[in-house]
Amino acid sequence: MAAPTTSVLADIVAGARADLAERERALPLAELKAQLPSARETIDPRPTFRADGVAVIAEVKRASPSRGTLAHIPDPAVLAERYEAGGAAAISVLTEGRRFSGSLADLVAVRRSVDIPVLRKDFIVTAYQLVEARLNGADLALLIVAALDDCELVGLIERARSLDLVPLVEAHTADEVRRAVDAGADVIGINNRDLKTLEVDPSTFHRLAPLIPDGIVRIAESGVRGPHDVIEFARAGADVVLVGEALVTGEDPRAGVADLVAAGAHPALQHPRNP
């Protein structure tokens, strides 16, 4: 199946693939694979999103194609120490500069500032982007469904692995997490959020929940407000909540994970989820 052709989401990838290509002609591939030797070990977060109750993973993002910008983050690293206080399972960063404001350098700095796992959030549609994770501190990258076709998808979940990243592949339809699963991943994420329209429905992970196997991670991201939606996702089958405009717009982001972690602790979500 051939990714889409129109969309936002096509918009976006469209730039991360003219902005990729100047970071290559910087420095090829293969200059960039020979820094590999010297990457720190990453963090396996799969058993974490696996134990009792819901995992938090917070976001470091300034900015969204649907609103613009979020919040002013001059330091990513204070910001990320706060979610780790507050008990995050680990910090997802946009790394997208031109429709959400962020770089590799934020990866750099989030990595440096925490001892917990770290996603690098983008739009990765090669190996190049793969090896710059990993050199740049990533545990985790995001492989979005709706961008790659299967050969693609299938190509970068195993060269991730290969990288020791753990890939979050992310599906918004039913055909989507069927081609996640026949992909081979073990971790997906249920976007509620229609990246060719940006429209939010909640109820979208919760229909598409069961059509994941057990012993695959779920992930539920976007329409996570407060505590009350963890609590309806775990209901519904999730293992994690990936949250973060709710965090970077409020008062306190250290208190709402901590108010989002303590609602994933519920004791009616106190036995596995997805074993």
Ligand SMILES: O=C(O)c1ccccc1NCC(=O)[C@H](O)[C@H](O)COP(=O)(O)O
Given for the second form:
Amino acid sequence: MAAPTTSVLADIVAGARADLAERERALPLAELKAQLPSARETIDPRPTFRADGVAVIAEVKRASPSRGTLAHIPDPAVLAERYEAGGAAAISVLTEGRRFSGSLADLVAVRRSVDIPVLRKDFIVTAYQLVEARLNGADLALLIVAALDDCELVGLIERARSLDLVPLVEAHTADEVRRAVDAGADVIGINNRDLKTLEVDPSTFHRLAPLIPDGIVRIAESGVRGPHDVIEFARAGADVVLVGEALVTGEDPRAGVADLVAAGAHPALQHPRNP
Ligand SMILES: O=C(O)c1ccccc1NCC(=O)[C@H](O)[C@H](O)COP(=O)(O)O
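Next up, the form predicted together with the named molecule, please; the one we just looked at was the form predicted on its own.
Entire complex below, previous chain first.
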């Protein structure tokens, strides 16, 4: 049984499950799996995430429950190319349709346009969605601890890896960080946004990052508005920042990413793990 969820997250997960049921009716899991390629074709983002400096994951985000419509993105491939030109380490693509106006078609378009890893950012609660992620070009898949019980979390981490996907396991509380670590995650995102209330509090990352053992990639998600935030998250131990709204609403996505990458690469920023 799934862990109890409330409010916004519960609504989004319920919507995702309804859409999923429709897709599964049209194409059952066994038939979807039959389309999987035999050879490994994904790109492992972890070496880049662990390299010096703070890596930037730039997000294709059209809309959100907290902000409504954010940006008109006629061609996500063009946006992703600009992010890559600015130095992004990976692209996050929101594929949820009801609240974020995303789609698997966006994922496919982005995959075709860039050579860097691509994250399927969605509300993944079944293996079916992981197979879809793999088939549509993702290298990473988001797993939100608050939407899963321990058994589901461990099972989906294992299933993701068996599909050559890197699971990005997202937490928002100390208990969720502990559950992510116990489940064997090696890439953990701390979302500064509470998915039950939608409030963003950057101190969340500062508070929870020390609970993530060394060797696990630490990603600060949500609430990065500019270079200053990258520096603050780097000082708190971030290897990576994941940025959506500030980039899609900014004037120039390439320059926006480049400014964040430059802030994260500043020589004065010594990583607390490698002083
Ligand atoms: O963005 C939302 O309003 C939201 C609401 C409910 C669940 C998830 C939500 N966003 C997904 C994300 O985590 C962000 O898109 C991502 O971290 C980037 O955040 P930001 O840079 O603040 O746009």
